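Starting off, we have a lone chain in the form predicted on its own, written out as structure tokens.
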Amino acid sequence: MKVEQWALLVPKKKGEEARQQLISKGLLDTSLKPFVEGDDIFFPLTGSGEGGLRASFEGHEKDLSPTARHELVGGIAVMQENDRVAAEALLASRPGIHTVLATTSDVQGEYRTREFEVLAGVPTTRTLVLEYGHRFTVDLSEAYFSPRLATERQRVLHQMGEQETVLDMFAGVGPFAITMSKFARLVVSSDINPAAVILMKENCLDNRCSNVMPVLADSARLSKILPWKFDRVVMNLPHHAPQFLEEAFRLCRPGGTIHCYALVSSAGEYLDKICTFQPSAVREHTVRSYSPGKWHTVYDITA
């Protein structure tokens, strides 16, 4: 059954950008399907459109196969199961999705990347993520990115003072660095993955961040490269970050803050290791459940 609703009409070539903007503003009616007519695409709106345009839309299927459970990264849905039927159903039922992928490997290698297979939609691993007013271009096959840390990035931001100097040791495409740039005087944003640094530079330009300095470097050697001590150091490499604590303490000024992310099986798992560096204070905070028996945790350390 078709439903008449207020609509936004945009050229197809601008459809993805318009869709992302509508989603970020809560203006896209996700109960109805956008449709293409000629060179234009019609998006259903939750309220009246500026141009007073109305169109007839079809509703979405409400029930999905259980195998269609997914993680959403911008316009890409990432499924754990290689189920093309479920992927096609997912694509048809979610107006915010342009591509459905299946993971074919775990996060692996020095560059922390995964491999994917395209199950439905546009054959790409590249997408645009909108997060708290920022725009992050992401390529899931080239650099790791987790949308689940959006709230955590805001938590760290609101701990900051004005004009801090910040080091992001494992920056990826720059979501922590660009978020923290709001209050920072300087953010040094380092990663060992060249593809991640290229995307990071693109994201800095897109978000007009003139105080973020992208660096292609091995974080184990940063104290030999950088001439500064930092007010705040972010270590978002949960599988391996505790191995870099010595370097983080070298780079953090006395009284500064280190955010060390780790995967733990029990509370306080890395406290003894952290205490060997004689910090002034340590607070442990659970970010999210990672897997059965494991939690993504952050240690907020005062050096």
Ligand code: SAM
Contents of the next structure:
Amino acid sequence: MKVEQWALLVPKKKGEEARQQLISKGLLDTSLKPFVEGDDIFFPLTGSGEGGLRASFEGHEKDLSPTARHELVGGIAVMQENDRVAAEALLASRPGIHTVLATTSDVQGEYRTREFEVLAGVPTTRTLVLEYGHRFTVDLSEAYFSPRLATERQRVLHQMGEQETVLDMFAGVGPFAITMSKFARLVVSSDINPAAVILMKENCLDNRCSNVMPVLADSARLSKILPWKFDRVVMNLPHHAPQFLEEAFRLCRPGGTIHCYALVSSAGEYLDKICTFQPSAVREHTVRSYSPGKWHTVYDITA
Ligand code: SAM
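Show the other one: the form predicted in complex with this ligand, since we just had the form predicted on its own.
First the chain shown before, then all remaining chains and molecules of the complex.
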């Protein structure tokens, strides 16, 4: 049965980029199948698109209840609800899914991880994520990973010059570091979570990144152990990154760039704090909506 839904129409060659952007903004209706017509691809949207276009889509899962809405991370579907019947139906309907999990906690603690219950399929929280030609092995209960940041990683990559030295202060399993290694001379990729650093090392090997240096460290102390000043510093710890700005400015060369991620309730919330370090320039860019009244934002700072 076909369902009429709001749609976004993009040229086929821009399809993957558009898909990643829609996922990162939570705008892709994952219960319906995109379809191709001529040189264009139609994506189903969760709300009304800018152009007000409607189209008819096939459903992915014909008999699933609305509670089967989920986020896909590689071969794992993460559901908000603990609904085993919907989880089994979801597993049966999608050959690419090996496991269905329910979250049993919020993202929490210093390592920014969540707890899960296995609802269906292989009892694991480990999976392989493909993102813009890279392969990331992730373990959702051991180390943070979000596919919603794929577009943001590309945005930062395309700001880079050639042969930059980069520091990723809160690197997790390495998705920013490995993405940026494409244009970098060296990427130092640091995290305080040993499990994340082990996965990061595996991911560097898997993606043949010989210019990424994994480091297990508290980023508050990095300037004491690293002898370099970097062209670019990434601070992707939205709950606390602004607290580490002093260390980031110590580690960034004058004229270099710091990408400081933060959760904000209003535009410009951290500008006063950033300006105490006398940057040459600051631009603020919204990454996505985080929760009602809160945004995940990034300050692109020229040191
Ligand atoms: N950048 C990665 C990504 O995009 O998937 C991970 C981001 S996650 C939001 C933040 C990471 O910071 C976690 O992996 C956590 O272990 C790490 N972290 C938290 N406090 C830290 C600290 N003081 N020093 C180094 N890493 C820290």
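If you superpose the two forms and keep the largest set of C-alpha atoms that fall within 1.5 Å, you have the rigid core. From a predicted model like this one, the values you see are computed outputs, not experimental measurements. Positions refer to the first chain, counted from 1.
- Once the cores line up, the CA of P254 ends up less than 2 angstroms apart between the two forms.
- Residue displacement note: V36 has its CA displaced by at least 2 Å between the two forms (rigid core superposed).
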